[in-house]
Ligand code: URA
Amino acid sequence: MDTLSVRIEPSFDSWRIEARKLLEGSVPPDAVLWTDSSSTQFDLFDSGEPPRKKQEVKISKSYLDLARTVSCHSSPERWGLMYRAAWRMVCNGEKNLLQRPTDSDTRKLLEMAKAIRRDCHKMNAFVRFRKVGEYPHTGREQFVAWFEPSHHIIEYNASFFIKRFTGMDWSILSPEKCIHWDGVKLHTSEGVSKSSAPDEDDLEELWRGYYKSIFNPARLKLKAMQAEMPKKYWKNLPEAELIDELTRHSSNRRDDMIKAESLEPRPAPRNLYLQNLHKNNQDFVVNEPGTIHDKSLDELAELAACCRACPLWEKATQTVFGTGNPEARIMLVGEQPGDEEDIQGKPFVGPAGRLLDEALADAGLDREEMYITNAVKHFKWKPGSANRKRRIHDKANRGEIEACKPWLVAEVMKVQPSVIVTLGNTAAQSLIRKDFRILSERGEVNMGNLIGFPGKIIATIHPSWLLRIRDEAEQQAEFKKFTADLKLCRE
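Let me see this chain alone, in the form predicted alone.
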């Protein structure tokens, strides 16, 4: 087939229309050259029409949602990547492509989608509205903000600001596109220069005063701050002019705060429920009466959100408690939340979680019917290198594992599963014994510390271990072993 040059508007809807025509004609991705009106690439081939309809096109909603997000990426390769993945699912029979995080196309799509979510997060955090007036007859205030995104997210991310600032009229200006909310409808216009946005308003001084009052010199971490608030955004933040002064004098302010503290020790907070939970964390009986039966899993999750039994809560975004079927027969216990789990507040939603989904599907198990949690409920991490902004996983120590164990025990007592699957050494050492080693003892094991637990425990590797294997053949072999371990749950 001759190469088709397909020129579209740089939007998901435009791509979707043309992609459907090509899929109906079963046009392979290598035969399509995608360009959009924002591209400087010239058409090298004459445009042509795809063949008449041959293929019925059915694409899952989950892929369309993913593609809609990826379409906002700044890479000109996104259109071809999106079509290639759709062609593989529709024309090549790879319906479970998105459940294979090790596939190169799936990985690129997920990385692009993550970049878009990150850019939206920055926009939500660093847009600063400035008041420019108000309508005399309605009293509605008018605000304008300036933002320079890394990707094409201005209109895509507008819903956040509509929900947050419904009661005022606002505009967000950017070099590529501008959005305007009038209280009823969102309008768009062409991009403008930064000179069109106001530099300051009457509330600026109040904002700087608020930022100065909440700045805590004792918790200053410059590298972490710059990773979360890159300098490219400082020029639009009224508080940015205070950062240099506050950081330079932070050590003096910290010393003054320490001197001002009372020498009298503060009494430890009393929480009898948590005391009972820790008291029973070693030897428990599933049907033993007590305070644990007075709490639902949701109530346990609320209590765990206030846990200060170890220092991990200080750097974590939130407590990541278990989720799933509260009456599950199978309970999966991982090690600790990762970067994405810490942000979303749910276990196994990152790359390891997607690989787990693939393994569960191969083992004939339904994740929706399970209860999934972690042995440690907070993300322990360390900063990456200067050119690597992602937070790096750091292994929980014995004290942190023991501090979190009461919550895991409480979950087991409430769910009362028939089978517990421990994923990784941390989970196995928390529930079985402290010196347990997965690679030499994997499979069905004795109950260990879980006295009174009537079911069985299956110990296997954590899916993140598979992602670290570089050799593809070795990775596939270990994946099959992992799937075989999961199949033991059905026996």
The other form holds:
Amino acid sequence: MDTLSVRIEPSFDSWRIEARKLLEGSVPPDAVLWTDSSSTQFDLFDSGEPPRKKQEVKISKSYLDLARTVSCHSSPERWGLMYRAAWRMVCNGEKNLLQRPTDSDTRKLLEMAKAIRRDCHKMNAFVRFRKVGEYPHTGREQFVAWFEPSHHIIEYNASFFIKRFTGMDWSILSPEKCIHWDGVKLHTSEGVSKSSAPDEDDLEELWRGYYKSIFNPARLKLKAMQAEMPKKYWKNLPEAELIDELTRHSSNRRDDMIKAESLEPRPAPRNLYLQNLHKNNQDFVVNEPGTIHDKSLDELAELAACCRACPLWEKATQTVFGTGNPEARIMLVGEQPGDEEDIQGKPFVGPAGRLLDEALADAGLDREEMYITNAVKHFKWKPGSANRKRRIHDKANRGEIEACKPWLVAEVMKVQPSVIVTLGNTAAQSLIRKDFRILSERGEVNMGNLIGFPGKIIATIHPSWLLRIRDEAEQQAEFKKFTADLKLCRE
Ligand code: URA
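Next up, the form predicted in complex with the ligand, please; the one we just looked at was the form predicted alone.
What follows is the entire complex, opening with the chain shown before.
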């Protein structure tokens, strides 16, 4: 087979134009060699015209959005991977490719997109603007920041800064590309070296003061801190200089805080309602007037956003409350949000969620009609052992499950589903019985009137357990059993 060399600018738009021509010619992915102007192979090949008759090209918006994200990845393989997936969907009849997280192309695309989201998250958290001047006529201040991303995200991620700092002029400088906002339009220019970014200014003191005031020595966990704020970024952060000093004195400050606390009368809890809720689950279960039952699901979600009933909120980005149809007949209950759910604030949007979608589709169920939530509403994680930047899922313990249970019960009471499907041991142990074992007791569970819920409970495995099965045949067989459990809901 002849190889067609396709040269593009390293941008999504450039890839998209070429990919469309190739798809119209039904050119198979193995016949294409993608090179971009940042690649060393750039000048070695001639681009050719794709031959053959025209194929109609319809690419879903969700794939284009995913491909736009993946195009920012630093791997030179991304262009070929993006094309192969598009070709499989458009020319090879695999329309549902993206709903199959077990497929190796889908998995790679999703992993790359996840790496991009994490890089953007770091940029949003660690960019620090420094004031460099002021326009004499308009009085508008100018700010500059330096950031070194791991991927090509500077322009892709600009919208976050435009929204947040619309009213000021700013530039974000980086080695590959710089972006500049003038209050109206985003401009780009070539990358620069770190020495172009200013180091010191008045704002530094402000940042340091702020950081010192929010620094809580009792919560000092250096390792976790380094995992979230990798040393690579410390040099851009004025407050990082304080870390050594503050941590050296943290035991004194902690003792001072403990002493001060025992002398002063304790302030009333900011949110009495929540405190009561978590001290006494029974109040809440028996549906007394004035308890949480007067609240709507949206109000419950708002309250849960400031829940401090267990320590998991400290390391999580946000509370991930249930979502979906408030009048659903079927409610799915998972374990706890994972890394992606923690960032997006919605349950089951990561790899396990995608596998769940595939299983629901196979079982003839529509996710949109359901209410989906978790037994525990905060992501519990520990840093990876090989790669400490990775946040690895850590199982919630009994106390954490119990602390979160009032929220789950409130959701059940509000939605009043006919069927609850518990996914995995944690959900089943929260709602059914503390020592429930899914592998020996799965299926329909007769509960009587559990927590005032008269409907049916179906206990099944968790989709992330399926993702961990290495043997493909075994995985397929377990996947079928899972969809069979889900089909019980329809009956
Ligand atoms: N696993 C869960 O149990 N819940 C989620 O929301 C995501 C992964």
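Numbering follows the first chain given and starts at 1. Quick caveat, the model's predicted, so the values are computed rather than measured. Basically, rigid core = biggest C-alpha set you can superpose within 1.5 Å across the two forms.
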Rigid core superposition, residue 313 Cα moves 2 angstroms or more between the two forms
yes
